[in-house]
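In structure tokens, the next block holds one chain alone, the form predicted together with its partner chain.
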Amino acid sequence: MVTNDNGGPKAKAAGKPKPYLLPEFCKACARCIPACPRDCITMSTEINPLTGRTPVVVDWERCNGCGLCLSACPEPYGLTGVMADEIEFELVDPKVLFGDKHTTAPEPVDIPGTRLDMPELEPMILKGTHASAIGAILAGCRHFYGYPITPSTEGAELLARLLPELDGVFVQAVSEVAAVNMIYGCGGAGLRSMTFTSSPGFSLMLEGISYMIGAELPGVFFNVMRGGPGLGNIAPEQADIKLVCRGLGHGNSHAIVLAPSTPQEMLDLTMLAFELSFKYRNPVVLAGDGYLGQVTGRVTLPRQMVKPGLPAWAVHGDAVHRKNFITSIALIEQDLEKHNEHLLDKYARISRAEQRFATYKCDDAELLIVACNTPARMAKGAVRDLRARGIRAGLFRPITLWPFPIDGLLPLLEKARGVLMVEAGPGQLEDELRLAVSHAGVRLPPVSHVRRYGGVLPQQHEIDEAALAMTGHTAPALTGGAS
């Protein structure tokens, strides 16, 4: 109902727009009343049946169209300036006044990325974090946001040097809390960005990672794990496996966790991380240990690099993407339940499609050694030793820690008479394995472990000794094996 009843829609045009109001959209705040210098506006005494409020009433006869009431009304569709002759009918349906089309923004479209051939290059000799940084560049990442923390900083330092040479952006954030939110913004804009951090810094990023998962934004986080808890030390540990697999901030959150074990994998898995992050619109975590960050080795470069496109869902700040919005809030319970079902479905798809692992002499293995990151290298050496001593040992190395590569493990468990977990940490990889095995409904053979903490890595001879003890052999004195 039109309430401009004093002269109403048929009032003569005064040359200036006059306030027009659909009473349903008036919240009766009355801010327009003192704004009017001619006292044209009063509160109605009639209660509007739809809103339960008493909307204001405008006296169009006295109104001179000064417009001050319009800029006093806080509602977008409250008092609206209209020319008198525009109003020639009584309105009931807002769609008639405002139209049925909700936005003029176009439908966003995907701009696909491309793969470009790289020149043929000799293998490089790279530190682990540097290999990862170069992997990021080859994966099309031109934006880095981070905060310095040992032992991850060399990766950031290299990107600080290289990105500007490629007209990319390096931002040293005020904190890890800020860094992850810059990644949220850059990922939200549809671009590839990453950070290098280490355990205490990663803890600070968890809030933002939960938001990214909720808002379905991509971004790559390299956690070069160090000794903890607390400030701990700067030596290598694997004590954040629980955090990256089970504790990515609040809520129903998961992310693919990739665990490299050589400088070569630091590059390869960083490139993969970007691909997976955009494929699933979800952060991807690279979990390395402090050793891997520091170790220098030979790295073969890929034959192709990535020139990223721009995904349809991005909020890029251009016409094509105007329709989009990024949020992790869903106020209505049913909406949030639906969103969680969608996320769970995504996690299930990831669990089916993205399990990755490597094996070494597992075909006939009776003793299965399970390790990831640097400890897997020691474990591999131990397998070689043990084989030389006639023990059928094999190494199962998870490359994805989440999802745990249970599909690869199950057939090996059929033959295994024992499992030996090797960890530079308190058994968090073992927990992941036990959980996955439990979900699979399979019985584990006897499990033993070699665990070191605080930055001490399990050494090959310790693995040898534990394996010999498990298999009922006595440990012979260490001879000329690899050191």
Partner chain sequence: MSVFFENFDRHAHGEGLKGHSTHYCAGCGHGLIQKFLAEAIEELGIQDRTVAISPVGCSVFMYYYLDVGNTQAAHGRAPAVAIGHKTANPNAIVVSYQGDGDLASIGLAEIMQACQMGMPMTFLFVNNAIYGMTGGQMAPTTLPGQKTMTTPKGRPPITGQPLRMAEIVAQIDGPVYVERCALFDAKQRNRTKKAIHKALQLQVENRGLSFVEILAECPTHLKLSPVEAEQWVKDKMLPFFPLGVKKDEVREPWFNLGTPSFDPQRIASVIGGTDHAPERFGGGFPTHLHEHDVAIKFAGAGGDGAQTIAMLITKAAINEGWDSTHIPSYGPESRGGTSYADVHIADGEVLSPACPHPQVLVAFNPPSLEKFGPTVRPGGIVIYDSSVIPQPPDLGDRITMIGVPCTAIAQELGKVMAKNMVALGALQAATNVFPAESFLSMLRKVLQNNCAMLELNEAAFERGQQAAVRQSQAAV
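Given the form predicted together with its partner chain above, produce the structure of the same protein in the form predicted alone.
Single chain only below; no partners, no other molecules.
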């Protein structure tokens, strides 16, 4: 019998035709092995380089062409009766699998957004999550998908009341997993969407966030961090910093992480998050803490709001955008490598352009206190106390946790004789600082820290005492309120 390159029959012999094996379609399920009455089929010991699986092998001399293996094979063309030269197989990326989409519509172009003037209004007293919800509306967000979880739910509740009045969409999904995939679809359509969640819910969204990063889709995720691990409690903690900076799902994934510290910043940074998300075609994460989500504060509304446009790349469901295609899969290794190189280039551009931070009395600071979110407010009060004692302390507050604002920190480290990290967590902010300093090739001065866990916030007197100890003072710190 004449055989082809795979060992199968090249032409139909007299009697029953023998099957043909196409290894690229075999998924190694092994269902054909017990189906063969002559024990002709075994598992291969070699990996197919196109699929990464070990397909079956067939002893064609023993095969009598009974065809039982064809009935057992769940994959079309894994085992088939079609002749080899009648099958054309090539592992093809989904983007080109079905060829060009035919349309007579012109090539899509960006429809830029516009800014609309607003009247000057009196400041408002708003809860942190309410301020963020209003910021989302002013940024042009008309789509919300989420699942309620304390202490973030009030933001979703406010949007549930307001979005229907603005011809918007509010969907309480069946789970966080469902919500993130709705955001994926909305971002793919080129529309602005967001969610409010908290630590356990954010963990469930990571797979979908990784898909969005791979597909380069915008979307805003507000993670109001609470105590963990597990269900933990609903009190404020900062133990998701490692997650949002280094663990956004599988693969080569990063997103800008913004850390507000006041209700005013909850509004302002939410508006910024939408701008950055569409600028870089990437999710943006807002990382607050449970106290900041619930506390009320004075908030001044901006003088302009955003009327969004429509990006040319969107899969918007109309004829103009018919040719567009969005996916996070690249089956050919070299294609995926090229895509990852593109993402790394984007991350590098973000790292250079989007570092944000704030300082307080850092011009001559010998002791640098580093904190973000609510603990930064206690640290600011401690700086005032220490200054009153003649200790030149200053506060460095990262606003972007990723990229960490190392360019703003390095000049301050040249003068600092010590660094005091203040966190409601196990040192994850300190890890980001140390990693950024290490990459910059700079040596840190002595570092100490104030850390609280499980929803307990660092107190101002604890920061005072740690700072006094670092500077060689033993007298108790002055008392003062945080701002």
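Numbering follows the first chain given and starts at 1. We call the rigid core whatever largest set of C-alpha positions still superposes within 1.5 Å between the two forms. Quick caveat: nothing in here was measured; it's all calculated off a predicted structure.
The rigid-core alignment places the CA of residue 114 less than 2 Å apart between these two forms.
When two forms of a protein are overlaid on their rigid core, residues whose CA moves 2 Å or more are considered shifted, and residue 75 is one of them between these two forms.
Put the two forms on the same core and the Cα of residue 424 is off by less than 2 Å between these two forms.
In the core-superposed comparison between these two forms, the CA atom of residue 52 travels 23.1 Å.
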